[in-house]
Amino acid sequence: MRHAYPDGDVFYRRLDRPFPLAVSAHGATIVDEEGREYLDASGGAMVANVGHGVEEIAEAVAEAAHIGYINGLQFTQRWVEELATELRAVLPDELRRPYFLCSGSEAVEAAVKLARQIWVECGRSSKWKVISRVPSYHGNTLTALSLSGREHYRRIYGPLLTELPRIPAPDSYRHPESEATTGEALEREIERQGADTVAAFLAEPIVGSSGGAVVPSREYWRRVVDTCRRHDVLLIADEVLCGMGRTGRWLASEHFGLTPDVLVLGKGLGGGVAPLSAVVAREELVTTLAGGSGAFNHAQTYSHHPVSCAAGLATLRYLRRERLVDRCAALERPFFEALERLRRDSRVGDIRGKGLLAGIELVADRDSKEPFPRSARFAERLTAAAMARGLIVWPNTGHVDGDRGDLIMLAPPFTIGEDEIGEIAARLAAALGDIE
């Protein structure tokens, strides 16, 4: 059976190709029905930092399947509690209160609404405005797109979209000395807005996909931690795809030396394995609540679901067990050293990142960081040619200036071992050999 639209049954996520089927994975390897191999350089959707086919997850959310649906609002589960024991132990001592839900996107909305309601419980309602920055990405949802700076979406979904502050995000390739790389530019959107109408600031400690990978200084995040504490705006941080050890440390914060006051987490919380996301919040605006309300006033039907949690579970024990997040922080020199062999391309602009998160910067001429016209769809037609040769990467346009501007995305799993990441460089060489 072909797997494509309109032959198969299933409203495809791409309707313009067809799907190979898989039907095994393990470590950083995917099998198709046809028994051919694909080496997973991205973690799927940065996603599988434990690697795929780990039994142990599996049998844990298979366990916690027999109990089925329990309602948060009825019942508390072991698992959820264990969970959230488990993730305390790896988070900073200030935010100890996990708030469990499915998705990436959910969690940004829960985080905004949070930020929101804790400033009308503290009497301050006129702080409704959450700043973020272009480009980024935290989610599909209509408020997550609203913050998120990816054009190309917001030209189909804009009239849907609430209007908020954005600001330039740091870019340390093409404007290194730009305000919004050295931390300025948010004292100043919030300068222009009026910080009493400003609830959060919203950002990645290190962006992810819609920058590529993007590793700001030290002295950015000072910067815009003093900011935000002097005009009273919360700082939240978006950790679904850098964190859960991504970039060598539990949190991307850490490498900063930032602790937020809201973290969102997704993706690596889970291995992959079910769909699970977290909002910890600082001790005191849980208080703030409990001492007003007496509840955060947002609800979702699966939010701190049984398997979902036995999935997060399992996937802490297993990363804490094996030493993964070491694992991967060790990893990241021979990581970056075998990608170097891509700057034989004059064609790859930037190589940048932290652990194992890698992010490809391709470019029309390397002296000028001409990015190429969209119309050459160039990071599209990479990852095609990568997966023609058994490799999985992830594209992402639009980031130069919401149009123009091609990366390759790298998120291998933290089990994958040294010859395979030399061979994730030699296939995508080889890929973008394959271009003209």
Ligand SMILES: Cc1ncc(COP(=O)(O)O)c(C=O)c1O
Second form
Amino acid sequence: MRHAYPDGDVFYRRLDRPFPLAVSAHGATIVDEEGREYLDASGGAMVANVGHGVEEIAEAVAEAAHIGYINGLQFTQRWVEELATELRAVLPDELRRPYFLCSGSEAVEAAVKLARQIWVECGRSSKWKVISRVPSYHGNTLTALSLSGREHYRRIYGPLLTELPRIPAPDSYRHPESEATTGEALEREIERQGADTVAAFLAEPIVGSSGGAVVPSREYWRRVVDTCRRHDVLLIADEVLCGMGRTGRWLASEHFGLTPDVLVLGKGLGGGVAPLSAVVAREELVTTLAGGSGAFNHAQTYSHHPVSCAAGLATLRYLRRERLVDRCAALERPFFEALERLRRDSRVGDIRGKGLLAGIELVADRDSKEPFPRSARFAERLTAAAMARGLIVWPNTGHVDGDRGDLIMLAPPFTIGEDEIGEIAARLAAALGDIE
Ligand SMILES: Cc1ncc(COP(=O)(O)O)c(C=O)c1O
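If the structure you just shared is the form predicted alone, then what does the corresponding form predicted together with the named molecule look like?
Everything in the complex follows now, all chains and molecules, and the chain you saw is the first one.
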């Protein structure tokens, strides 16, 4: 049977093309019903950090499933308790109390609400605005989307979005000297808005798919932290994509000596085996709530869920025991060295990233950095060409001006072999050669 609209009964993610039916997966390989193998170079949506088919994680999830639904307001249970404790071993001491949810979007929304609630409970209820950046991506629910700088996701929902201040994100490839890249833009925006109205600044320490693995300077983050402190603005680090080891450290924040006030985790936190995200606040913020209203005012039916937490717990134990974050850091060099061969194609403008997170920026003209016209659909065509060669990559578009800009994101599992890294580079180079 062809798995495509309107043949199947599913409301597929795309209604204009067929889908292969995945039947099994192991390591960095996904197998479809025809026995065709795909090398998963993006961990799906930058999720599958431990690879596919890790038996001990599947077993842990199955075991937790036996207890069924346990509500987080009525009970605690061992999976949530143990996961919170296990996380303490890898997170900064100040960030020791995770509040578990399911998706990154939910966790971003919760982080923003938490920041607002903190200021209200501190008697400073004029502080409500959250400043974010463009380009950026923080999720697809309405507030997370309001905070995201991704025009093509936002366009048709405009009337439903909240107007919130956004500043340009650092871009060391196109605008190395700009205020955005140096961190000055935040200071100006807080002053423009009035610090007494600004609750928080939300940003990814290392930009994920929206900007193509942009690694800002240490100085950028030093400045941002200093600006936030001076203006009593909470710093929310969205590490949904770049956290949990993806950049070769448990948190991308560590590369910059940065400890946020509120941390958001997701994607790889549950190993991709069950939906799991978390909001982790500094202890003093939790203490404020404990001494005030007594709770974070954010109820969700599936928060603190045993099955999701079991996936997180087993994933974290596996990552630690197998020293996979160290492995991710050690593979950074061979990974980026292998990708260098792509530069032989003049349409590859930049290759950047950290650990096992890479962004490849594709341009019409390498000297002027002129992007392709959107009508060329370059990133999408390259992704399809890669898929035809059995290689899964993640496209992103629009980061240059909300319309133009073509990126390919790579985020293979930390268990990937060096031979497979070579294969990723070879297949991507061949796919580039397949398209005009
Ligand atoms: C940085 C970042 N934040 C938040 C999200 C939203 O996460 P989810 O898709 O799980 O809702 C994403 C998803 O790609 C992301 O990359």
